[in-house]
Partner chain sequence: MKKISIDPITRLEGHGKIDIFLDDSGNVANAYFQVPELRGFERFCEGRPVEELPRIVPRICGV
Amino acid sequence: MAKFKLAQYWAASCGGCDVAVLDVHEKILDIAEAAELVFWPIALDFKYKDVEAMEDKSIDVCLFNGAIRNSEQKHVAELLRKKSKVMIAFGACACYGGIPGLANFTNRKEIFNTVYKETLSTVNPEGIFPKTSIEVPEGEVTLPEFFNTVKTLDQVVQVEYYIPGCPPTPKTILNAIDAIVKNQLPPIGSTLAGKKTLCDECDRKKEERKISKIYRSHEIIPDPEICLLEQGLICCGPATRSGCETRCINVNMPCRGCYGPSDEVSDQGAKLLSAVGSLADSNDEEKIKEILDEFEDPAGLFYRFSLPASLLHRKTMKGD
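Quick one: this chain alone, in the form predicted on its own?
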């Protein structure tokens, strides 16, 4: 059987999704047997010109990880879209915006001010910011344009499938590769993970307990048998897609929400806020507010991986 041509690219992300492909261990040999790598800059010496020289739609599948933060990433996303038959948003950042997407709570001006002027270790008396182009004795030097807004992959190009996770688990990756090899991919637009919420897969006991205090993970050792939310730990399971094999919960840690919203959830952050609010041990509005005020960073917690894909999308700021 002929190998399918596979491309993989790393945009605005930590690079963990690229490494996650190697987490399948010896199964990487099965992937190598089924796929011909035609573009994977982190592993082999590929250049953009190599992709530009390919025929359109000559790549069978592209695994694109990372959000779109700058003009270079947008250019490569559009290039790989043109060259690929199937584009897959690979990992939380490509699917939902991920951790880079939290930058949508601010804007380019504030980010540049913080990084290049206000940090204690920065010495920049002339207030020089990065420029997309500058002339030096050797010629013109260019940088990608830093966008004001972080976008998901499907907000820039058409995407056929989504593989969530930070990073996707080996089982999720192998199931997706198996579906590709066997030509058994689901309908276009599908997410190649579970359909329901993580709570539907979790076997912890739910005793309908109410909570009067919010704990951070280092503050208590939770009962491994009882629902973490009912113990005051913010577990994102009620609003998060299943398919990760409840890995965090299995080691007594709350779900972070990296598999994004399930098919039943339209806005992950709003659903999580609703779930936590319903557990507050009071009918008094002020008491409930006291409990919720214990969150150090509610926006960053509830929208940790999904802000650009959410109903909020970004914070509107003066000058945007």
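Just the form predicted on its own so far, so send over the form predicted in complex with its partner chain.
One chain, no partners, no other molecules: that is all that follows.
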């Protein structure tokens, strides 16, 4: 059987998604058997000009990880889109914005100020900030433009499939590769993981979901058999897609939502907000407020991996 041509790229990412592909251990040999890698910066020495020289639609599948944070990433996303038959958003960053998407709670100006001026380890008395182009004695050197707002891959180019997770688990990856190899991909637009919520996949005991106190995760050691939410730890399971095999729950840590919203959920954070709002064990408005007030940084938790993909998209800020 002819090998399918595979490209992998990283945009605003951590490299974890690239390494996740190796986490399938000896099964990587099956992938190597089925796929010919034509572009993969972390592992192979191809340049952008090599991709530019490829014929349009000559790459069968592109696994694109990372969010779109600057103009270079947008350009490469557009280039790989043109060259690929099937574009797959790989990992939470590409699918929903992921952790780099938390930057949508701030903006370019604040980020530049903190990074290049205010941090204790930075010495920059002249206040030099990155520029897209500078003149040097020998000529010009350029940098990509740092956008004000982080975008998901599908906010920049058309995407056929989504593989969620930060990073996707080996099982999620192998199932997806298997579907590609066997030509059994589901309808375009599908997310290649579970359909239901993580709570449906979680086998912890669930009784009555009412809590009288919200705990921060360092404050208690939860019972490993009982639902974490019922023990007062905010868990994103009710709005998060299944498919990770309850990776965090298994080590007694509440879910933070890296598999994104499930099929029935359109906005992960809004769904979590309503789920948690109805948990407080009281009919007294004051008491409910008291319970929920103890909850630190709800937006940063409910939209931990999905702010750019959400209805909010970003925090509205003066001057933007």
